[in-house]
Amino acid sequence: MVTIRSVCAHDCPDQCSLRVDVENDRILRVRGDPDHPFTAGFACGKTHHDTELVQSPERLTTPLRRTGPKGAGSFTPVGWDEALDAIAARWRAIIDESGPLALLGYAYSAHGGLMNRGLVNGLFHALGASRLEAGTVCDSCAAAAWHATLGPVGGADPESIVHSDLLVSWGSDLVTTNVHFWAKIAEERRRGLRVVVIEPRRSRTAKLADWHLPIRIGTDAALALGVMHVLARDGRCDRRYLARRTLGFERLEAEILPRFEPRRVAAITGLAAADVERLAMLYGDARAPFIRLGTGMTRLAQGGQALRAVALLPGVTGAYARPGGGALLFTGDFLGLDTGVVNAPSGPRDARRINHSQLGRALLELREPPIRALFVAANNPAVTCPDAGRVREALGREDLFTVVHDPFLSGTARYADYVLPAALYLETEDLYRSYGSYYVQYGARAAPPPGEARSNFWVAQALAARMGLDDPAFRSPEREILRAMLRGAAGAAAAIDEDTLRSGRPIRLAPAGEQSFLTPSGKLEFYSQSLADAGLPPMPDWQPDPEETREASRWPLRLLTGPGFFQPHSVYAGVASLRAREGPPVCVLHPTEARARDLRDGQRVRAANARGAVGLVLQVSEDVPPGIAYVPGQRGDGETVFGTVNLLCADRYSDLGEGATYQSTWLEVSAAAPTTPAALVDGR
């Protein structure tokens, strides 16, 4: 038996360093690496089961060609050469007839590092195809708000929590989604760290906190502004820091904060006015308060305003200047690696851009030219995209040539003309960067993939060769690509030694000193001129959203989604033991809401609105407040009673970053009919 150092590639901020025990090319055990300072020798309850993921009997092991109607999942095995030759021939014909913009490549972050994810996108960049604005379903609103406030910089170092005396988890269930940071927090609590959780439901993290504030969905900006109001009123602002390192607080204080006195904030947020006062007192008294921001609060109509307001709080008290103080959203996008080597090896500087959140609309409505070919890797848009019914309608187009590269026959793959079997991260080598801590790490291949499964990197190079692309990225091995990414690195990454990196040991790239700002002014911007120039509110505010108000008058319950503990997204659907531990896909209602509808715990229910319906199992719990239907995880049709939750969600944009607005969804829940119409199963 040998032990190989690797890195978890699942879409998670922690990026666990792993030790993988292998015998005769078979993975026997996946465990945490004790040499990593942050992930500290343990893997989460999901990654710990990745031996089962790799060895799942549901894995695809040979390329498949469609033989039946789209969506039916009827395929026949073919060889790689036959599949790749057919794909390249079809793409060349489409380019000859309609130009390269008729192609769309789509790779996100399900199970790959920077090379395996990046080179697929680089293939379509080099071809001059339409470009997917990836991430709008997840974090583009949060990122845009952060950039408008602090600029493109990483936030507070999570390892600085050793200096903090207050941790505010704002919109983030850390026990579920950031467990290694929670382990650090738990250790510091023994030394006196206080923990406040602000989120609508009583999550696993909220149950462990010193204080939980069950805020109404979509009112985070009002609460943050209310805290600022009290801090300013009571003389708790750090005026020297505000004058030295920020821009526009005086305008916010004069024009916005007077409207957010505690009684009004209480009416907006559903919290008590006394709790608004208490939160401000706790925050103002803290020497080094640390705010851990979640992206969930931004997945709604006014999400950008919410994150801007919360991210500004450390500026009011000067916490951004102190070790252990400040706020953290992301770290990894700002480390300085030259990812353009794989993401954009050649091709036009710009091309038609397609928003990830409006994939269905684009596939159905774009003209001059229409999208005629789609390639999907490392994602499952039939389940994860908003307005999933429209996405499925688009995927059902007989004239849309679709190729899906996936380890499993996902909901999206069932619509493909060709399905290519994908390797998982333990079966590839790659470079990884965490987005929840300041580490980069190289992960070696632990074992070969099963059957004929191949990595994204291999497939991108094989297709590039058939399409006549000869950029170095499409003909160089991973070692040379890594060297090129380091050669063009800037900032902290420029100091990385290649041999040290290739050893597989984690490399820390945390910034030193107080929080830096890369806004146009070089300061923390309470007032953003760039937002004003774009016709957007230059200062954070909270106002009721007219469209949300209309939806709320029509439907009685507001949707709240979040990651399931054992099934946070569909990547883990291939692990039978994790599916069993998570249980059936559920809709959670407060007892008063269940009684009002004469529904009982464990009953099959139908959650529906004008866009669609999903069949789930009812769970009755006081962990969810009245007025909310909570649906954890993004589970596919094979697990739910029927459908998937994103059939209910519109593809409307958030206020900043053109992000998804999952939480701006209203619905009703009723008993499910004994039989289910086929149209609902199909999501149309």
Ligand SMILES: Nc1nc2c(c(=O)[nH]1)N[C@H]1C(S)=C(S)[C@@H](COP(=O)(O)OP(=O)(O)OC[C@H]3O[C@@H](n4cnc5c(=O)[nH]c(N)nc54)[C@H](O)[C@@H]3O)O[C@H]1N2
The other form holds:
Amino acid sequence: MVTIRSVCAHDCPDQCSLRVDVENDRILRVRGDPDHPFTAGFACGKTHHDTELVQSPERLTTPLRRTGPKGAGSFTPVGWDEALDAIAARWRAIIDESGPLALLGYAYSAHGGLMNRGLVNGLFHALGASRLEAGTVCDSCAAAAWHATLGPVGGADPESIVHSDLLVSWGSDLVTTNVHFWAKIAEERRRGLRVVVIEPRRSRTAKLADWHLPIRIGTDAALALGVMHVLARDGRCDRRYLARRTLGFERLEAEILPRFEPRRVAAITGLAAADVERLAMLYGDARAPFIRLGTGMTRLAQGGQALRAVALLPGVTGAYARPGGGALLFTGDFLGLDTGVVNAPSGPRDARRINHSQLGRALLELREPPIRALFVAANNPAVTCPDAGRVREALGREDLFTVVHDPFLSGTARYADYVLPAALYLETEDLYRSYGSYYVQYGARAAPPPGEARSNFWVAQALAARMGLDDPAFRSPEREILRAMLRGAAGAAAAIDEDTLRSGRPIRLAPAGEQSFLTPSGKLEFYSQSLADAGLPPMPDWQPDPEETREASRWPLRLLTGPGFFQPHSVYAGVASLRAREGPPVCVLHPTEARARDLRDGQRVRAANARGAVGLVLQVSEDVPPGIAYVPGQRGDGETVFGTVNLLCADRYSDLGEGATYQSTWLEVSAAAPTTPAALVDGR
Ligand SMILES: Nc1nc2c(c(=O)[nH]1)N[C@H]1C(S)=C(S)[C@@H](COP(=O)(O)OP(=O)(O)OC[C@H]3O[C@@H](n4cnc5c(=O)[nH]c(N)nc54)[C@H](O)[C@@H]3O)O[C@H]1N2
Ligand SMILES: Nc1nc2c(c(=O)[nH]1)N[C@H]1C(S)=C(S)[C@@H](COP(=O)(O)OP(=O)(O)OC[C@H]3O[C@@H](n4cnc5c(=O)[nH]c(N)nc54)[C@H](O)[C@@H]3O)O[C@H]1N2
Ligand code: SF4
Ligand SMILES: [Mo]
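Since the one above is the form predicted alone, can you give the form predicted in complex with the ligand too?
Everything in the complex follows now, all chains and molecules, and the chain you saw is the first one.
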């Protein structure tokens, strides 16, 4: 038996270093790496089961060609050469007839490696295809708000929590999605660190907090502005820091803050006015308060304003200047590796861009040229994209040539003309850059993939060869590409020693000193001229959203979306033990809402609105407030009673970053019919 050091490639801020026990090319065990300061010797409850993920009997082992109607899931095995030749021939014909913009191909985040994600995107970049504006289903709203406020810089180092006296988890369920940071927090609590959680439901993290503020969904901007109001009123702002490092606070103070006195903030947020005062006091008193920003508050119509307002708070008290103070959304912008080597090896600088969260609409509506060929890797849009009904309708287009590369027959793969079997990350080697801590690491391949499964990297190179592309990235092995990425590096990455990196040891590259800002002014921007120039509110504010108000008058419940603990999105759907631990796909209602509808815990229910319907199992719990239907994770049709939750969500954009707005969804929940009519399965 040998033990191989690798890196967890799941879409997760922790990016654990892993120890993988392997015998005769078979993975026996996956553990956390004690030699990584952040991983701290344990893998989470999901990845701990990655032996089962890798060895799942549901994995695909050969390429497949469709033999039945789209969506039906009937396929016949074919060889790689046959599949790749057919795909390349079809793409060439489409390019000849309609030009390369008629192609859309991408890899998304289910493999977090810079090469396995980047090279697939590089293939389509080089072909001049339409480009996916990726991340709008996830964090583009949060990122745009952060950028407008601090610029493209990484936030506070999570390891600086050793200097903090207050941790505010704002819109993040850390115990579920950032468990290694939570472990550090737990350690520091013994030393007196206090923990405040701001979030609508009693999440796992909220239950463990010193203080949980059950804020009304979508009102975080009002709370942050209320805290600023109190700090300014009580003379607790750091005026020296404000003058030195920030822009526009006087205007905010004169024009916006007067409207956010605690009584009004209480009415907006559903919290008590005394709680707004108390939060301001706690925050103002803290020497080094650390705010962990989550994307939870941004997945709705006015999410950008929310994150922007909260990210400004440490500027008011000068916490951004102190070790252990400040805010963390992502660390990812810190490195400066030359990722263009894989992402954009050649091809036009600009091409038509397609928003990920409006994928269905783009596939149905775009003209000149319409999208005629789609390639999807490491993403399951038929389940995880908003307005999944429209995505499915589009995937059902007879004239759309679809290829899906996935380790499993995902909901999306069922619609493909060709399905290509993917290797899982433990079967690939790659370079990883964490987005939740300041580490970079090279992960080795622990075992070969089963059957004929192949990595994203391999597929990108094989298709590039058939399409006549000869950029070095399409001809070189991983290690040469790694060298090229380092050669072109600027900033922190320029200091990386290649041999240390290749040895598989994690390398820490954290910024030193106080928080830097890379906005146009070089300061933290309470007032953003760039937002004003784009016709957006230059200062954070909170107003009711007219469309949400209309929806709320039509439907009694609002959708709250959150992370599944053992079933995040759909990537672990092939692990039977994790499915069992997560339990059936649920809709959680407060007892008063269940009683009002005469519904019982454990009963099958139909959650529906004008857009669609999903069949789930009811869980009755006081952990969610009245007026809310909480649906954790995005479980596929094979697991739910029928449908999937994104059939209910519109593809409307958030106020900043054109992100998804899952939580601007209203609905009703009722008893599901004992037998589900087939018409309901697609929710339309
Ligand atoms: N186990 C697990 N781990 C994961 C994932 C997963 O699904 N499961 N997903 C991975 C991915 S892709 C991502 S992007 C990250 C996400 O990680 P984070 O960005 O840290 O967000 P989450 O932990 O998902 O938490 C979002 C929380 O916000 C709360 N929330 C919802 N609306 C509001 C609101 O209006 N205001 C406030 N204050 N809170 C609100 C929700 O109840 C939820 O608990 O996690 C990654 N890790
Ligand atoms: N309602 C609602 N919808 C949401 C969210 C929400 O909070 N609420 N969260 C959103 C967020 S934050 C995100 S990031 C997205 C995530 O959405 P997706 O990107 O669709 O994530 P997954 O469903 O986990 O995984 C996608 C697919 O990648 C496959 N896969 C795994 N590893 C590999 C690999 O190495 N290579 C290839 N080719 N395939 C691989 C998996 O089998 C799976 O089918 O969902 C979004 N959708
Ligand atoms: S915590 Fe995140 S990075 Fe670590 S093993 Fe789990 S999924 Fe992977
Ligand atoms: Mo995400």
